[in-house]
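Only one chain is shown below, in structure tokens, and it's the form predicted alone.
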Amino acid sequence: MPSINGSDVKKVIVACDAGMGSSVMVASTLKGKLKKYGVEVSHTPVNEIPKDAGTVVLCHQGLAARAQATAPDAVVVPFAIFMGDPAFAKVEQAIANGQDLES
């Protein structure tokens, strides 16, 4: 199971099935909170996740195996509701705190 402390994050990408919709707002409205710790936030469909190292993956519950088979090293969270989950939260205050995140 991967993990990554939160001051080594570097790419925060929002991984969805098509590549457009309501997981564009997530990662717009992340990538406004993330911008003071200097992290990317970008957006791609799942089946592109780029492998960079420092890279945390948010996606629907519904895609958390296919985000870890095409990133393995990445460090996967999912989410249940793409307005308001407290998987956005978790993500914003590790990176905030420098905690361990964890697949």
Contents of the next structure:
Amino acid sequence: MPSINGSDVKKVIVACDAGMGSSVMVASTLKGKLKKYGVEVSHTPVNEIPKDAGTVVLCHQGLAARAQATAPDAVVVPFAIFMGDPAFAKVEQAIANGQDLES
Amino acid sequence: MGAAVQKFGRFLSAMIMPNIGAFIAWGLITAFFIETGWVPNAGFAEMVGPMITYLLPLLIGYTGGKLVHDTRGGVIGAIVTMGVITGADVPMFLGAMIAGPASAWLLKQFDKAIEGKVKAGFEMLIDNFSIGILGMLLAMLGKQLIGPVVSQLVEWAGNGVDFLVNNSLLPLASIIVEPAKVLFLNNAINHGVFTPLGSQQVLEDGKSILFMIESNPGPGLGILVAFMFFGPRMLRASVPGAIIIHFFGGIHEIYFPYILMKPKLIAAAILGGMSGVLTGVILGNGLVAPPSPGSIFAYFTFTPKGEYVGMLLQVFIAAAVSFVVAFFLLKFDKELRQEAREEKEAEQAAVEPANA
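Having seen the form predicted alone, please provide the structure of the form predicted in complex with its partner chain.
After this comes the whole thing, all chains and molecules, with the earlier chain placed first.
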């Protein structure tokens, strides 16, 4: 199971099927929240998740298997709903307090 | 298995989706300037034919090639697509979706085979001429073989669609489309299947109802509204924002989770979708270009002049039916009734001590 400490997170990538719709929306809301921690937020299609170190991937649970297959070493945090899902808060908290995150 | 299907679907839609902007430009030019458009202009209308015959398939062929073998793949994909286009008598979206990636794959094999064997200083010569020669041969093959064969396939597919429309069987499509959509195959179905077939139809009939099957924001709207009033309490607060993003922003993914949470609600989406399509078939609805994303604004943009009432009926009948079905499914949901009971008891418990 890949895991990462919140303080090592450099980049949060939001992934969706096309990388054009829902991921852009989620990324733009997260950008504002994570800016103060110096964490970069971007969006991509699930099949094109980059394999950089220090990356946390957020995607809908229906796509999580594909995301993990594309980036086996990345920490993939799945969420269920696109707005106000506890997963978003969990990632933010882990980054703020230096807690561990794992797939 | 699910991931493999998603992956293949993604491959199809990935050839189309980056080019949706071009489809929209073409749709706008069509909507404005053809004879029956808003401001008919024969000069500007001259762009309509070449754009759908050459520009759109070439973009798809290029993008398909690029997916397989980067820019070199894109270039050979476009070359071979040109052969396919001239070998067919209908717009070659499907042909481009085959020729683009296939020729890029062949070039990739060639590049792999000669890797490290080229004498220093000859790389550019080999690189350029390998695309040139292989491109020429495959384009010839494309013209002679892929063009005619795919033309025939497209004609059969078109006849199949006509048959479904004429016999009012098209609503059955929703039985497959709505569940597939929620499993994140929405782009694959819409852009892998309906966008190419629909664009073909536009050329013949000036509009296509195929653009209105997957993209109809009505069923999702009905389900979201039902959730707002009768869904689990915890989720209700998030729904109004979701409705705006879904209906006006056209990002349908936002309602999928609500269905995945209560999977029986898929029945509401299917019945809503079917009612919408049936309405559209009866009224002879269609759009002139793929509305992407499936926002009500895109629907207004691509509805032919004077057909707004029909379009709105299709959207709102779908919404109404899915709302009613979702209402009943939520109303008689065991967990939700339990939740309501507990709330009532809690309320009473809070009131009683105050009275005592």
